[in-house]
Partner chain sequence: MRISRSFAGVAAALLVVLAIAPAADAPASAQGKTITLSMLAGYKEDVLRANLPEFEKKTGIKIVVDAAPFGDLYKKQLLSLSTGGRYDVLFMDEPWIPPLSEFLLPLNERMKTLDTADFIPTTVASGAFQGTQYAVPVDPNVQLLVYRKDLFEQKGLKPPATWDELLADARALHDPAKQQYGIAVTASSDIQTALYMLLAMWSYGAELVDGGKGSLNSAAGKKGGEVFLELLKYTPPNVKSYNFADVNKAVQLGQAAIAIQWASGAKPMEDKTRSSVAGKLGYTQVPKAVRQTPMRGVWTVGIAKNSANQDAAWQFATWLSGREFGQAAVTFPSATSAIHSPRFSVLKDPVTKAALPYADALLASLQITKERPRLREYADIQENLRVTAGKLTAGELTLEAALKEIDAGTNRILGK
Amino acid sequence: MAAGRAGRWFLLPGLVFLFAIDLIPLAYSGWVSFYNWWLVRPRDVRFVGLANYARFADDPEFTRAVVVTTLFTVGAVLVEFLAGLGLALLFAQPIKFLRPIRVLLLLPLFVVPVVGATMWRVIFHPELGVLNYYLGAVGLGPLPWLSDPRLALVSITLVDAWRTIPFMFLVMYAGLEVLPAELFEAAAVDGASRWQSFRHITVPLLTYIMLLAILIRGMDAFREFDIIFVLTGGGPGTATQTIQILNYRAFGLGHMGEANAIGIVTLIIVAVMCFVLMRAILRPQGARS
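The form predicted in complex with its partner chain, please: structure of the chain above, on its own.
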């Protein structure tokens, strides 16, 4: 289609708004990251160049936080993507009783995050929680959900999955709904099996939506804070201490330069990950856009 000038009138309002609202503060925060600025001493703001970044290089705490954050992100996104896709396919079947159940599946999205996490903490409570009560009753528990370093990471992933599988489901379900039914009918007439039509029709047509779901979730998981903070506060020890927990600490103590440097590093890591992922998935397909 002709690249007519009309395009700009569609693009401009949103882009001007977005870049003005987000890129200006972002540029500001990049600039602040080169300063030593402690809110407690507003008259003592000094330019320190890359000092705020340099300290990450030899800080084992930061390195560890990057590893923890990556583990959490990969685990959470993988679980959520597969579960979301499975549910979307399940619900895309023309079965009558699925329609009214659909909205039930979305409910976790509507729970205020801090309340959801607080209630999961009650459910996970090692001595008093309902989960360990029943696990104990059938001889499988009690489990140290939040007090064992490894299990704590699994537990926060589970809670994150609980809250965001509905999002994954919704996005991919909507994507499935707009696929033209004619294609599947034609394939069925040609004698294609369910798997074949999934592999050769659904997956290629849904690639973009699936990629988007993974990208958006990946970004959010990498910056997840509420759930982790409420459930473990980064513990036990430093087992669930993510980059965001470190950022929160620097920000909370008023160290603006350091907090912004952590933020910019996070942004760069996330941007690179997204870029690589997009290249890997879109290029071989011949990008649709």
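The structure displayed is predicted, hence computed values, not measured ones. Throughout, rigid core stands for the largest set of C-alpha atoms superposing within 1.5 Å between the two forms. Residue numbers count along the first chain shown, from 1. Compared with the form predicted alone:
After superposition on the rigid core, the Cα atom of residue 56 is displaced by less than 2 Å between these two forms.
Since we've got the form predicted in complex with its partner chain here, give me the form predicted alone too.
The next block holds one chain only.
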């Protein structure tokens, strides 16, 4: 017991560090969000309470940003999940020539997001881009990938998926590798098809890993900024203006109270999303206990 109590003291440096770099700035950000603070007028700082938050309820631009962020998050995570799971199932097959290709699938993970977004901006170029060149060769282009409001959101979603599908693949593939082979062998002996084995064995055993991967990617996608900023800057118009782009513009204009309020609202939304998914992950375990 004494050793256990003494061991808790070793947690103190980490807790102090966490408090210093996370909780103190978060508390300060929350405090600033209650003020009308414009850097152009640094002496005219007034306490407005929840006025910065109440303004969001009647602000169509903020509502639009929430909708765009949600569409981007759902679309990106869905594409990444399905593609990552499909690739994991493919590479889990005992095919020798597929093994060296696994390393190539991970390359986008090592590309800096700004560099990758700049590369894709060139690919999407309406006149010089290689994508429109090949689409034009088959009579399907060119297409205004980043200047058409209907295509811009699809374009940034595909670029985000390109960068993070390897993460989903890696998580799913690792989960498939540790599944007990005896269950699949027994199912094959009983005459189960591959689809039946996947539905009744693979999916139930991978549920927690799937939900955890979706949770991690959902939090990251909801806070995505650099790819969207480099590709479209939130345009055309407000077609790709997410909450983070709106937050960046508020900071750029010096509206510190409004910008910090947007950050706190983002934190609350992500926390609620995390809470819902964590309940989905832990609920079956609690039911069994």
